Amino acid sequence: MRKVEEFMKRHGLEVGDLVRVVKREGDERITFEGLVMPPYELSPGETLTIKLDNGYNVGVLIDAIEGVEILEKAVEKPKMEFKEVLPRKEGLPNVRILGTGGTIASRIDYKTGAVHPAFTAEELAKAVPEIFEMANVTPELIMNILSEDMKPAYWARIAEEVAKALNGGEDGVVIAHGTDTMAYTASALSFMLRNLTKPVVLVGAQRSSDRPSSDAAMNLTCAVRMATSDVAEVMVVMHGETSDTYCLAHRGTKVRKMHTSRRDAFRSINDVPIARIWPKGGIEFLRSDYRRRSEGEVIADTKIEEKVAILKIYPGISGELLDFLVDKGYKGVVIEGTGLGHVPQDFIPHVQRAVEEGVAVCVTSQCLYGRVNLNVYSNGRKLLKAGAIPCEDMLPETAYVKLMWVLGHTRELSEVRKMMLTNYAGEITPYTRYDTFLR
């Protein structure tokens, strides 16, 4: 048994209950109050953790520990037997919520300080109720993974899953998904989705939603919003500033995640956001030229490769990175270059050697802004010779899953270069903008 749990049990603490904490910091004695939460399963266990009034947790050593009070046990509290579906009302569209985990949308228990999935209609009600008189909502839990813990098998679920909902009669599907690999489901999904008439729309929350903080409710908002609006395109839809003042809409392959915690993470690169959404209401769109709404049936083109991997050129790289990836069979590479797309001048016998393998070899930049051009130095030009395909002004990352969703397709490398630079969901904007430099 560890510190912490010795130490609860010796005090008669549980999980949620409400308690007065007096802490010794050399001479001074400082009080916290605050409910009781879980021991950390990962931790050394040295540590009580309670969640103060203001919603943020805080750990006391148990060795600084000079008293301890509750003040409050906690009330198991009964269990609420939610509805699947809340009336329609009529005028309203529809809107699909398909759950894939992350923080997004979950709920508090406020005695425990745990978050849970919320994902039942009632629940998602009591939540954020704004959603609702912006559309009629239909939550559907299909996965409750780590965002981290994504793979190309389940891009492929979540693609089918959105076109049998499109297909029966929604007018838009939100998803909901953990922030750190949101960026490589919405491209997965931009080429996946065929024939797309309607809007898909991913949303996250960077900070839970038990923090004061929380973008949640509001990312979610703008994302019905933006569910139930004209663009028929796989899209992000994040907070736009660090503020409640708006969130924007990007277009799926152009956008990544650009800061660890902060709530405007997401910034369209090499590209201008779609719109811009009022949580009060309105959109405000910044382009013209996106995909309209339309009738059809949307198709699910979920064949990939998946033995695709991205190897990113740094000082002293050696080209047995690229020989391994090789002999174990990979069908594909994006490599991450510097500059305007440059490897070492000795790496280049060994991407020669891979498409004479038959290996797809794209390139990318590293510098994420700014365009791929193998025309201007010599080695650029050596790379284009043995057989490189430049990538133009793709994310790496869209790139990697583009690559996966070519060679699903075809291995023809002469169709593969076809396809890599053939622009099927803006990945590839036909000019630089100037003005799209870390806005």
The other form holds:
2 protein chains.
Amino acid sequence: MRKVEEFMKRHGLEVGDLVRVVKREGDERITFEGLVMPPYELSPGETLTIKLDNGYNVGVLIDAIEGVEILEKAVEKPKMEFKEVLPRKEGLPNVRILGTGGTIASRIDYKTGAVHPAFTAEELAKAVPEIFEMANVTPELIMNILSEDMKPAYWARIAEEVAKALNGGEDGVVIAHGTDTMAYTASALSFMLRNLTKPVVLVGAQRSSDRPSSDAAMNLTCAVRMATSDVAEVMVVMHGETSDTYCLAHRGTKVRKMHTSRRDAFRSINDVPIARIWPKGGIEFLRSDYRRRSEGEVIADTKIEEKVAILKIYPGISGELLDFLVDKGYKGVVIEGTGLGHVPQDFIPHVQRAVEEGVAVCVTSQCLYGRVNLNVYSNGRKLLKAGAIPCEDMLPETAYVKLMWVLGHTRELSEVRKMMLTNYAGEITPYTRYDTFLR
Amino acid sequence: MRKVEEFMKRHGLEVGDLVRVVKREGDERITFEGLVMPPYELSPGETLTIKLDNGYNVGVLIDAIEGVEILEKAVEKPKMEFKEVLPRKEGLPNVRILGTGGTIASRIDYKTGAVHPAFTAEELAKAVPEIFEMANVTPELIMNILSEDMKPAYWARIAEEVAKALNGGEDGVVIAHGTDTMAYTASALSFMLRNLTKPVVLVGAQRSSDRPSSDAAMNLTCAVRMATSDVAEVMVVMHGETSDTYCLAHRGTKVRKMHTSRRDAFRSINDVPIARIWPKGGIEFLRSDYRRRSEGEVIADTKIEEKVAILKIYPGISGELLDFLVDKGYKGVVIEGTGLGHVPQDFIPHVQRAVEEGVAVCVTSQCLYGRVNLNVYSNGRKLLKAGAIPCEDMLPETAYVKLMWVLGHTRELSEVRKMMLTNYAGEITPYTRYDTFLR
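Switching from the form predicted alone: structure of the form predicted together with a further copy of the same chain?
To see the whole picture, the full complex is given below, headed by that same chain.
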């Protein structure tokens, strides 16, 4: 038995206990208060690890500990079978929470300090009791992956689970999802869920739920509230500011993760969020042109063509990259052009060749904000003539997902063009509001 | 003769005249005021095209015109030979304006309505007489291309022209550049111009200079002012707001075009702009940690490796794209990962293979804002282990340009890593200021 294990046993310490430890350091005495962490598996076991209130871990050498006091025993999470202890209440809406993995359903791996997916959807729901007062919540873990591992094939599975839940009597669905690719999945569901008659809310967390600064609980609370609302759209609900003031509900096709780590990383691009959600109650609508809740069967139209790629344009890009995709049998390519949607002049013949071989080439802008316009400059007009499809003010990521979905329905380029320019789920705004830039 | 030509002749109208046109529409009369545009060459010629003050063109059916009045004749721009009329004034700083093309040096092709590069740098300078009061301005057209056609090889040429001008007695250099790839060029010059002792300012326009709403004149005025300042850095100077209030000077390695069309499209990412420039006079510094003007020879260190690519990560991306680049002899790849800099787990072996074959793989984030961190999640740690180089809070575009430059100096991967993580031109901030998100 390692020294730390022996020490914990002797003092009756368990992982999760809140303790006060007094450490000798020369003539001084230092006091730490925090939670007992499990000993690192690979450490020599000479130290007791304490998680301080500020989130940092400190390792205290066992031999230097003069005293230890348990302030509060680790609380065993009540093992409630909530379906029994929380029977469906009359008058409350029914919300299904589908777990897919990600930080919102993850905990720190104390072996390595890294974050791993771990919580089941049930544990997650139990950690946020508020939501049980808003709705009859049924959590269900349908997959458990980090969102960077999300694949187009999984989108179809999620869409089918959502449709099944909504058609089976749920009033709304919440999807717990990793934040990295949450916007891609939100886009995919926006196109795949046809005749959507109830809310579908994707939610994530930028800090895992066992960290003091976690945004998981508030985001989930707001997500469940939005899932009981009148908005029959696919939305992303995340923090609106870094502090715990409110969440925003973004339209699934117009949202993007704009920061690697901030809690308010998700932003509506070229569009206004649908609503502000106050965690203590209340939805403040920021627009009125959303799809309303209605009756009718939700259809999961999940056919997609996976041979699609995104190609970002930069000075020096070689046309051989596009040629390679064509040669490899890709059926569609979304170009992230510069400015209004441009590519270098010597790239245009490669676009023309792709189109001639039946590959759909769609044009978006790496600026992200604003609208492509291939009519202003001569290279743009040449690109149009080569057969490229300008994607209005669609995000590159949204155009990518949409193109996969469109190509799952037709391979006829004129029909692809028509569908890409048809507004299926708010992905194209007729004009871009001035107040949506960097908002 | 087409109807419109006959109509213009009959009323003495010339292209560029400011007119008031009264149109009959049923029982109503509608009045338009604006500039007479040349008839589209391919149109049937049944309409007179008027450019309204808001920038839009309206076509008025000739047969419906009840009256037309010339408010102001088109003014011929005075043909001044400024080198003669404006001899070098004692006490004024000397500024070279290098023209490279782009909207700031372009005019509308009235045959097609498209914008073509046309103005010489001389014409450009004549259009903005204010700058001759601030400096002894010498314009020089060194190339004339649309910025989407800018190539890495041209960066070296520009850098050499800049060094030549600065070492030849100019006190600052302004580079008129198309906006599409201006940020890439700014990055390139930031790395290539070593021992920079004087200001180098890139400037562009989002609206061509013969449009009423053009930002060309004010941007150029502010750029020349900045070129006479104490800041010995490569900067981008563009509108700070959509109205003509002030311009911002952005550090060349931290700036990005964030909107396809707005005049205030350029933004500092993860950093604060260096200064606000008021067009009527005055520079308001927003930070003090900039490189100061000094003595000494500027060195154009222009060696780059052009076989570098940017690869954006998205759900469903195939590792074959990276394999292709390795097989094609690329020496470096900048990955735009998701979130903190992630790639899918099944992509990691392809990164490992690339590194094993001596290809430098650098990691940035498609979020754009924030800092990559590959230590938080398990896939990130695996990516690090595979040999990827995390690029802190560098923009993907900056990392791309920097990697080209670094690979021009060494192919030793450990040295590449060291150089990529060395801060050469403000491209890495030690910590990211809270107030720089979506600013």
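Residue numbers count along the first chain shown, from 1. Fair warning: this is a prediction, and the values are worked out from it, not measured in the lab. Think of the rigid core as the biggest set of C-alphas that the two forms share within 1.5 Å after superposition.
message: Using the rigid core as the reference frame, would you say residue 418 shifts its C-alpha by 2 Å or more between the two forms?
response: Moves: no, less than 2 Å.
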